[in-house]
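Shown next as structure tokens: one chain only, the form predicted on its own.
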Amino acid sequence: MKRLQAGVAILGLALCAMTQAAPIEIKFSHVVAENTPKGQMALKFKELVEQRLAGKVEVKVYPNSQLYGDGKELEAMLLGDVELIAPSLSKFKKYTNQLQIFDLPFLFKDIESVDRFQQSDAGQGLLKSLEPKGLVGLGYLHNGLKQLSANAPLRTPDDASGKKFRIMSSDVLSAQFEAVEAVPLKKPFSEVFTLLQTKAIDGQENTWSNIYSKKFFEVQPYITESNHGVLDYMVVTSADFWNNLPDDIRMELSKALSEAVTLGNQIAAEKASADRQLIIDSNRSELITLTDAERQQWVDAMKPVWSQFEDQIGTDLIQAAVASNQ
């Protein structure tokens, strides 16, 4: 009797041990710096999901590129190798055209035009543009205007010329340098640094935060305040891990990114303000300010890129994205 009395309860252990699950893990990888807005996100995901799905789900972030670097996330996470990743908006065009207009340059009058486009129909349902390929996007994430930084001033299009620029993979940004008979390269972001402290490239293109995380600041001696193109991020997962989740736990980590995404977001307002001064009272770069006159120079340089793209991306999406500034 003891003896089955001992069997009984060795197999109740066991079938417990087998009932408690072990967490689903969620690596999430990224490629800039932890404090940066998406660096910021990331950690805050990761700090609720604790607090709110503890022994359920355990998230795991990667800055950096310590997993892989911008122009592999994608495919990695396609494979399962990740589960989320937050590319910026430049990194989709194997996977969508639309999702091109966010790299259109000059049409976004400020940050809160994006946003309102991004939270419009038309922008929610470029969220959903990548189903067909096993993506879901589950929201967007600022990052902010880019500047242009060079190692020789820039206030016309002329300035440009012949300058090799580091770029995103991106064929707009392409046809945006090559407006300005400039040279861009398509490089990873990890090696921009390097780059331009050799002098490989002479300039790049980025955002207040990114310039100052990444040092860039240090190896250019001039950044002209340009605010010429929006620098923005989807988290996105694949449709297999997200749509296998069990409903309660979609449901609260659908929560929990929603809140760290406005942190995101406020960051990035609040850093992009905040860095910018930084980089200035550093004295390690001369701040340009364009005058009305010469912002329009690059305007009226680089606006053709719009009708270039516009049988790819969609006049309508392009219409909507313009009706934001007012």
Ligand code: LMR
Contents of the next structure:
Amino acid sequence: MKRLQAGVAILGLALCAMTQAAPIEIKFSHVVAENTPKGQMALKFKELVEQRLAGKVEVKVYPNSQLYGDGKELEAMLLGDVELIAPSLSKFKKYTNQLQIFDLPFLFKDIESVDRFQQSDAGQGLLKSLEPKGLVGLGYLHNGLKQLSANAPLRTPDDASGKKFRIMSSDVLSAQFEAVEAVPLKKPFSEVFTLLQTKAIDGQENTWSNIYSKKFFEVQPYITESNHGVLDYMVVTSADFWNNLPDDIRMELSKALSEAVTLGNQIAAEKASADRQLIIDSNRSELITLTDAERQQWVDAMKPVWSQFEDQIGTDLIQAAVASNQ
Ligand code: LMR
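What I would like now is the form predicted in complex with the ligand, since the data block earlier showed the form predicted on its own; can you produce it?
Up next: the whole complex, starting with the chain shown before.
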């Protein structure tokens, strides 16, 4: 009888400890504004997780480089200081060469082609390219195609010659601007507005939603609708964190993330046209539409960059990406 009582007491204590266990905390850090595809995706993920895993998991979202700027967020993740991030695919150079494929200029015809490639076996395989570094790619998220903004009209590659452009930390993007004799400068996203405002740089490349939400259009009188490259994201966590989660929680988190990404992708598609229109309506920046002949000059100048990176990226991978363009 005494044994039974002791057993019940131990069970009671264990149950008590279980119910009092602190919720798992997920810090989701990113560098963009909240009214962007990534900003909205992060908030949707938080909402879904806190509905479905109430008391078990808490999500804290830190937008606008509040917690870590883009130079630091991957390092912070490997140190266990942040659990979820979604850097642009252009920011993984230190960790893998293969993701450089997404930076090749004029590789994808449109965002649907990018999506087909990401969902293909080759694209899904790339989610695993960070595993040797202790990182887990949970999925892709769209932002959109990039445009060129500058303090002078850019119609042909000659117009970019000698101008300083801020780029993300990508060697391919560096080569892309060198190919038109411009000067690329790798700088964190959080510094771009001030660099443009103070004229420390002449231009930059980004998506409509980033140009709008960070007000770059207010300090860049010309935007060339070049659609010359893609800016998408990989949602990443660390193997240490992810693999140590209880199975049922990991499954719920994956489900919530996939639903949040679906919403983020819808917002990306909407913002690609809505934010473009808001910028036009603002009359702060002139939209430059290229003729086919002008656009072809940019293609001819920038496409040779592919062969510079073919060995690092892999010919088969490039062919798979090209094949997604139908
Ligand atoms: C940039 O640095 O321009 C972008 O990667 C920012 C972002 O995360 O969209």
